[in-house]
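There is one chain below, alone, in structure tokens, taken in the form predicted on its own.
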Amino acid sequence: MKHTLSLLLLLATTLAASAKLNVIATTADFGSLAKEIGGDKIDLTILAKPTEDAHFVDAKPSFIVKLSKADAIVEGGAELELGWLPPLMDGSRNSKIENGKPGHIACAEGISLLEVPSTLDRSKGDIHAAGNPHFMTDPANARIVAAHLAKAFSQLDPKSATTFQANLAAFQTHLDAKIIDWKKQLAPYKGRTVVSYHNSWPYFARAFDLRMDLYLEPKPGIPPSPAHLVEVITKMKEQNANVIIVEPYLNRKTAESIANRTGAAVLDFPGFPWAPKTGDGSYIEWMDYLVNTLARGFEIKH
């Protein structure tokens, strides 16, 4: 009997020691950093596909099941997922990932968000009360988020804290070197205008000294009208803008019609790490793809 109890205790201890954190990330950018920091100490699930609009993710019942078993939820914390995540969280009935609990990791913590509205005026389109939620397009912000994840994971799994901190140090060292390279690569195009479909890129613009305040949408989330597109064409000619970037879930045909009238290049510009398109699906490979694609676009239309 004692021998059996000893074996059961040993088995329980072994299972506890080998158990991984069950981490759910809302989008692929947060998921990519969770993977960098968590490594083989976490099991990771990403809810939103990297090719879909993270504002309007299909809230599948299977997501509720996954959230119900999670040790941690990694989300933006800046209302990007406001339209679909809260009902899933409520349905999961998982107290470990409720707001304010260690298992609820809001990545915007410590980030200086841009475009925080002084008043919430819905006539201006789909705006976010917390500020622009696309902060991961600035690699300096990814550095902050990675540190936040390492701290949160260490709190949830203290026995693996040394691994999390080592992974953080390796990631930040790699990222810091790449930031220098990326800035050098785009330095010749400082101040150039890049036209985007949606206002997803102010942090990227700030990081690389670009002008990205001309949009095919007249207001965030509002489809382009013919009158607005005429204005865009006029401004593109005035600003010598000859690059248009489009995310995979947006209407590329609209961008191509503008390009046909302005001579601009239309660039596929995914808003999230995307393995088939941007490499291995890591954050750094994604940023490499964005910088390289934009630099080539500028060169084509130099």
Second form
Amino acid sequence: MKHTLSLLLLLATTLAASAKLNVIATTADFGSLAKEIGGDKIDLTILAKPTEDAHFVDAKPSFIVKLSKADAIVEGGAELELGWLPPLMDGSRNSKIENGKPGHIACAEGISLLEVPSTLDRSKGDIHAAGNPHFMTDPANARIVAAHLAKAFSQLDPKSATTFQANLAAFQTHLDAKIIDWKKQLAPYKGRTVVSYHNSWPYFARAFDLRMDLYLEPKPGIPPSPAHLVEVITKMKEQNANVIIVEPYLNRKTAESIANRTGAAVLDFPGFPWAPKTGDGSYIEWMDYLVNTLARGFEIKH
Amino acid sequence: MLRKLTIFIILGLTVHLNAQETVNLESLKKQLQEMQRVQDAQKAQIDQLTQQLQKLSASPSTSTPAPAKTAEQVKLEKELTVELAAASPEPETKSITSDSLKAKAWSPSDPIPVMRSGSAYMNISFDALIDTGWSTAPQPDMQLQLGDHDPQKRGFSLRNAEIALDGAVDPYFKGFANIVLKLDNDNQTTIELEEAYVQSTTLPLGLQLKAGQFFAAFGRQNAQHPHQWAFVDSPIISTRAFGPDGLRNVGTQLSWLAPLPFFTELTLGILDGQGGTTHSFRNRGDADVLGVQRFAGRTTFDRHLEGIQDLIFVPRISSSFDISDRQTIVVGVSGAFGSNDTGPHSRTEVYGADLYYKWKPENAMEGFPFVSWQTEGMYRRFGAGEDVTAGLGAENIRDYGVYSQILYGFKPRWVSGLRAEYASGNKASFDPNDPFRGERYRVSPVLTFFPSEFSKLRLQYNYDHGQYFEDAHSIWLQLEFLLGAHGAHKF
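We have the form predicted on its own; now please give the form predicted in complex with its partner chain.
Let's see the whole complex now, leading with the same chain.
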């Protein structure tokens, strides 16, 4: 009797589990939005760790297994995952998530990408042919992606469409209110220069009227050279820049040595939803963290 | 002429604007549209007049020159440009409505949101490996460097320049081609169709089919192209089991992703099995001084396909586990079974086991630091037939060997490594001149620097000890460059 009951229970949970959409997101920014929209109607797996350099994720065979069972893959579609997603997709043998199928959700669709190169020339560094792929750092883009996800999830699971739409509405309302707060919070620093290690933040700069055209890397993917850093220091002094932002996977030491010479503050700036204490966080928590950190950073006096 | 007219119009518009008490966006837009319309109309008129003029007279200097721009005009033009730019549809951030949060409509100044990667039908890349170095052995290709794409001589050489093409054929297949050009030791260009195959994308039940010319899925090293290697040369045991080129041939391969919670892939390759790229199988071997083709000392005969037993069957099973978020392990077992050309019933079997381990922290920068460890062992039984004229009886020639290599990416762009190898075999009717046999070991430290993902500079030292040659020291420097778009590699 006991056995039968537990067996039934197991069966029921298995059925319940299989009724949910199995969604895989490549990175935590898309993952956090998928969670907002999908809620308890989806099972979510995020492949890249939020602290990981999303350009250089290992195409681990365990990811192939995850993708083979997926109903949907949520990816950027702007070549950020170019170095590791294609072999995983090939290996997954899952026609549901193939390019062009409803289960293949490319978040860059409908987004105006910045910095689309007019010519492809690697002497300019490792540039992304489709444009800068770090578009989720602008909350206005997150709004578009959330709507895209709600639409795609509804197509995959029409029965839960109302839930997805309700989740979308709730998320967008929350996000809109937060955007006003964030913009207010950063309004006093309009036009200020923020130095970054890699050119991952043009969308963030646009969203909050910041100037972010100084990078520690001389060219994307090319490590900082002293000659270039001298130039950065000179420009930082000219532009009165006092913050340098660094993603958790990048070399903080380089940023610190520049900070020592310019009196700037080095700020930890995760490129994906990630709360330094708890490990993972929602999109809004992440953006809160970025905005607060930056606002505090501007006020640091040396 | 047209430009001058436009300036007049802008001037007129400015005067008009100045007359207005308030300049608002809507009227400005309307004026712009009006301006455009007027300009278009005038352009049409000008075209008409120009045509008439051309008909009437050949002399072009009938129109009076327009007056040059005054300083005031230039100033006004600038002011207007600024005003127009300021009036762009981006509202101030003070009052944000949900509408203003939505994506603004595309305007010609925005980048075109087209997925560039999707605009080409295939990835095309060219990759060249240029070697230079020195060995204490005068002719390293005779005993030491037995792989076809290894650096094989003192001085400079270019043993591998490949053109790789890949892309989706249609909704059902992906295609891949690898065309290798190489310069032989007399600097003559040779070309080989290393790989050319299609792979299915839509088979159900976790199945995948491959067909064409391809590297057999045997172990880890065999299926890799030279530019993926962690060292400048191929392992000793690989060249002993599969010859200078690795095991690759025309055929088909079915693989299955088992529905298990951890990665397990079963693969069965069926290869035609004839020719030099199937070294230990239906391979006639090299011609001796009399022009008789021999393999393992025996005269070979041209064995045509008599049944499926003459094909090569290559089964493989591999599994992978994530020990933690930072550590992944892949293990595999492979086999290759087929006939050889030394006798009517002579068979060859190759067995292999491989292990790959990788550690990489979650906050690795550009994939660094990392530690990887790869080990592969192989065993070959070559059932040699009888050759009475050569005085050789039927016997089993057994070879075995192992290599183990550890790589440490100690900082971005820098990888150091060490490889140790051992290979040996039974005595059999052993010919000491056969460079592919005899006890041998080799130790190879390596240092690789990647200026970018698309180039590398590699320095490797080999200490070679062999039963049938003097100890040898070699040093090789390799430069790689890659042009174009190259498909990503497997783990």
